[in-house]
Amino acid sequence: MTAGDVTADGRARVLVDGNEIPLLGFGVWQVRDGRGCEDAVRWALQAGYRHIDTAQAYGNEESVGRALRDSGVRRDDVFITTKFYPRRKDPVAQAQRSLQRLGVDFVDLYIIHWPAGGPTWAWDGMQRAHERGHARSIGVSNYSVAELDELLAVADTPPAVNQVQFSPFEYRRGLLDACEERQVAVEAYSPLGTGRHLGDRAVGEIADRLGRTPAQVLLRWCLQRNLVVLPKSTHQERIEENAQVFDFTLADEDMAALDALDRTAGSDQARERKWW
């Protein structure tokens, strides 16, 4: 299998470095460190998620690690992502601290959280973290096409992923097409718009007709666009529902109706407004 291929079971994608990433991940952004985070991750693992996405900036890596250890699921069966906080200086030192907090020997994916200070300065440290075995794959987040190209021009090890805000409402066609051309997998964060997109009429009509939830429809759209998708919830029922997205398919006309919800004009930007 080559980069961009989906595995035979339809649940993972091959990255440019040959590693496989589960298409459905569980995000823990804005989930406070402690019992609530541990419960959410444990419920996700019980529901079949095998990809957990955290970050140094989230402040909950320790809870993710405790939940993984308490779950009974083998470490080798779970794909763990964390992200370098770019207001720190050394990606290697920060990776080592993340591993200590998570209680693991390596992460499967280590990402620059956003291109603060420019898109290239931290990449040498990311490559060193990769070379030292702290991360099996390395990538970026919130990078535009221009920023991605600037990085690719100097990278010895190219980024395997670009994690960006993505959904039918943020259908960044220019960015997605450019990433695919460069063999960079796109990961969709906030695919439900932190809940904002769930009440949309067009989404609801498709969901009602298919006997699905609006969240399932939005997540399925991402999967059919060959995206890795990262829903987040702290409610066990929602976590379980969001995992049930591999047993149905959206028809072409439903995909087209969802495509039409885009509010970015097919942008090649990762964000309409930067927070850094």
Given for the second form:
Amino acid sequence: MTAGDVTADGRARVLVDGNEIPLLGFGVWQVRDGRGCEDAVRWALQAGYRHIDTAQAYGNEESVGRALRDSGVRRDDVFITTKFYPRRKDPVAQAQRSLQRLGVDFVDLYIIHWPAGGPTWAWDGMQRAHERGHARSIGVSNYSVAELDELLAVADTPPAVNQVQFSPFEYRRGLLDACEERQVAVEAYSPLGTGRHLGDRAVGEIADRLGRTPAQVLLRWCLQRNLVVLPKSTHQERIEENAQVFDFTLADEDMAALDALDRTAGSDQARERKWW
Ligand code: A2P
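Having seen the form predicted alone, could you now give me the structure of the form predicted in complex with adenosine-2'-5'-diphosphate?
After this comes the whole thing, all chains and molecules, with the earlier chain placed first.
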């Protein structure tokens, strides 16, 4: 298996460093620390998710760790991502704090949350976190192609992923193609447009015709576009619904109809407007 290959069960992708990342992950952005977050993560693990995506900035790593321990699922069977909060100075020290909060010996993936202060300054620290075994893979988030190229020019260990906002409505072909060429896997956050895309008529028509839900159609589109996809929900039935995306396929015409919903003109940017 080489970088970019999908595993035989169709559920994971091989990263540039040889590690495997499950294609479906559970995102916990905007899920408050405490009971609600623990329930959501436990439901996700019960529903078969084996990939949880958190961040230092989310403030819910302790709940993610508690849910993982309470779930009965083996640590080694779950892929855990956290993100370096780039307003801090030292990715190694912050990784160690994350590991304490999560109650794990390492995370599977540690990524720079956004290129605050420029795309390269934190990478040395990310590489040290990797060398020390705090993270099995390292990567970035919210990087444009130009920012990725700046980083690749100086990196000893190249970033394995770039996590960006991605959906048919944010179909950043330029960014996706460039990442694929550079062997950087793209992870889609807000694949449902934080819920906004679920009411779209074109998405709804495809879902109705296939006997699926709008969420499943949007998530399936991401999988067929070679993305790792990270839906978020705090409702058990939705968490389960969003995991049922490996038992159907969107036909080429439906993929094309969804592609046409893009509002970024195929941007090579991670986002049209930066919030940082
Ligand atoms: P909730 O957390 O109340 O269940 P995204 O993954 O793009 O960030 O979207 C997350 C938003 O979409 C959340 O507000 C979530 O609501 C909602 N959501 C997630 N899955 C579904 C679903 N299957 N059906 C309807 N709404 C959903």
